[in-house]
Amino acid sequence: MPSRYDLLLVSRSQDSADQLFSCLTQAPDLQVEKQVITNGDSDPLRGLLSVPDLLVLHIGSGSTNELDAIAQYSPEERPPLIVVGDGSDPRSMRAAMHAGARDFLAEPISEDDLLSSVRRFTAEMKPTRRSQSTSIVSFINSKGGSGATFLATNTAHLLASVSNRKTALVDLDLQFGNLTQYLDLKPKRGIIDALEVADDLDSVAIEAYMTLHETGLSVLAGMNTDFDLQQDLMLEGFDQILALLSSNYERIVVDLPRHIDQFGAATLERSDRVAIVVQQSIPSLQDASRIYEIVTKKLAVPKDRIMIVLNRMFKNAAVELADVEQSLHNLKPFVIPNDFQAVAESVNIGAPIYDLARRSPVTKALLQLTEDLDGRPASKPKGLISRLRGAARQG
């Protein structure tokens, strides 16, 4: 992993550029370049030989030219953006949002606020750089009860037990999450506990907050506490936890609440795949389209990372497969058939459906979904004899 990140600082004011530069160079993991715009060109990215890891843009009061220029780039072409400007100017703040800014810091700015904002983004980049083999898959319901938790849990189970991937499953529904019940687990610790000590965690200590399933799947539980969670104050700690999980696991599966909060947004922005779970109803498709717009436009997640999963498919439903595809930007949905009895039994007794009903059409579909998300064909799970032989070879 590179030890330093390239940050480009751009301003039309020499004094402001010097002040911000002096602050940013205090961070040891930043390589800061300063650019003062003195000509008529408003595009801070024009002429750059390489795109920086992070762009800090200072704008004057009422000035949106630089932001308008950045907005012309596609989300894939522009770097993460922090804007420093007049917090009382709504036009500048709207332009910053349109340009995909992840933070807007109002002047006069404190050094602590600027460095804290920058650290959040360097923490976001660390998981990708730390382990190029790590992949994050996020599941989110279009409407409540669409089945995202069931799909996330069983996909993670298959990644661990069938694909033999070292896998972590994360429950980000911190108020009503019940993911552990799908695996009949009773966690003693969870993500809230980890957040409280995030600054002290390392790749070894984080494992104390995971709950281990018999298949080897590790679960970071939501715990359903009444903890008064101020996510804006704990976002840096959450970034640290994701970074640690990315260093320890090959695959991370996240079950997101339908309401996209700050933790959810941070997760979606770095997800390699985002599975929006829908059902065959007009309200479900309408909400799925809204989530798609939020994820691709406001969070700037590339469209090729989005997939639609149609759960509980009925052949004779009023809303047909073609309607789903047409309603959701012509994305061909991945279909999970309906098998109410097998799924209900799996959920009620807390057993993965692969272990309970291996011949169910839902199980077969989930195996294919897991292969698609993992990028390689699933292998057969290792039995006792295979594990003993493997241990003998290592010995």
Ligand SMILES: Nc1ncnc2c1ncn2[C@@H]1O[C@H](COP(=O)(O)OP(=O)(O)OP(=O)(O)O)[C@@H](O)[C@H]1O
Second form
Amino acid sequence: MPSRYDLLLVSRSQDSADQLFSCLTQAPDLQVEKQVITNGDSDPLRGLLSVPDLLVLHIGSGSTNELDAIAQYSPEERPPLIVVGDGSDPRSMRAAMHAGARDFLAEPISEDDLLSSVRRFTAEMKPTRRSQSTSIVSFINSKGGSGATFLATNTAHLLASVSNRKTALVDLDLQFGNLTQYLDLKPKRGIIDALEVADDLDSVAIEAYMTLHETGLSVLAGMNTDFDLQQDLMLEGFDQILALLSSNYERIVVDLPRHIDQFGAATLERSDRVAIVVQQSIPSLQDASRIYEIVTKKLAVPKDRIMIVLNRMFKNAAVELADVEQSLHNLKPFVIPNDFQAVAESVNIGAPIYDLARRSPVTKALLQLTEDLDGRPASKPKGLISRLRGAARQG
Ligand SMILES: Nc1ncnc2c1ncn2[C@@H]1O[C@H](COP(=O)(O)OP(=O)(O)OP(=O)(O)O)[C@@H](O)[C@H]1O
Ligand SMILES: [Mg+2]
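Complement to the form predicted alone: the form predicted in complex with the named molecule:
Below is the whole assembly, all chains and molecules, this chain first.
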């Protein structure tokens, strides 16, 4: 079941379509497709292989053709409809009513009005569309530079873009967190800002602290801080943030610092899977073993939730796969190969490796890891446009 809502935006005006599109793409729940009608066909639904979850239709002044066409469909056949048009034209209003519109926004519209209209729709849909409970996956490295941030970021990206899960990625490395750079994002707000107002947050307000990646992945940024956060005083607020994310997202991926602080402990205790990232070196394995002990004994996380991810696997390394297994309670590690060039490029330009080097062995392994963590085979994201028979309509 898809986790985001397919919204189809239709207009005869390129300018209006562009303006509405840039507003709608700010909403994290939506996969927005834009359709500009340039020919005589006035039925926005003609040629669609599947009906979108929501239709936003912009109509020009005095024009009711598109609405009249939608009114011909039965209420079961047509998608929920929001109309944007001339509020002073009673004919448009009437036609919108006949077409079963749930909202009519008069031009010039404010972005807030449009987003809250859409939000009302997604809030209503949520209980029926949310089919599985949220699962939290935490990545923690055994030695600095093992690749935890790269793996957390790219796994979250694949969950959102390939597995089509509504996913939040959280940077809990509050001192040196640089996760947003791996996605070339420039966050305006992050977890520190959210913590300051945690008492007042609700499931709508928390979204203002997330930074949205173009794939729909939402990121709660770490925003490097130098001061000591007094986490014990903020633990309640942190719990509240985790709870809100859990109600809004199907998957939460957390990048944890190696030093397990109070937020880290709270997250690990709630994690469905904990991926300890190791490399083929004795110090890395020793530290991984220590993390395993802390997580399973002190934090009482069940052993079957722990997985070892062996990153940058080299065939001829002195420490072999069997050594890794042996030193970590015979847990069979999940192996991610080494591919310096592709990974370095991905990290340096801030583009997910799936977009940059789909054939890299690292991408292939990450796809498998994502399926394993998600508990189901990944499916290709389906764009509405690709389902539109009417590509020709644009010409
Ligand atoms: N599979 C891989 N193949 C090649 N290089 C990799 C691979 N995974 C990670 N790297 C490289 O390792 C470097 C460190 O990765 P990353 O920042 O994800 O580590 P980390 O465990 O989060 O480190 P930190 O301790 O700084 O938080 C990155 O610059 C990346 O280029
Ligand atoms: Mg890191």
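Numbering follows the first chain given and starts at 1. Heads up, when I say rigid core I mean the largest set of C-alphas that superpose within 1.5 Å between the two forms. Bear in mind the structure is a predicted one, so any value in this text is a computation, not a measurement.
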property	result
CA of V197, rigid core aligned, shift of 2 Å or more between the two forms	no
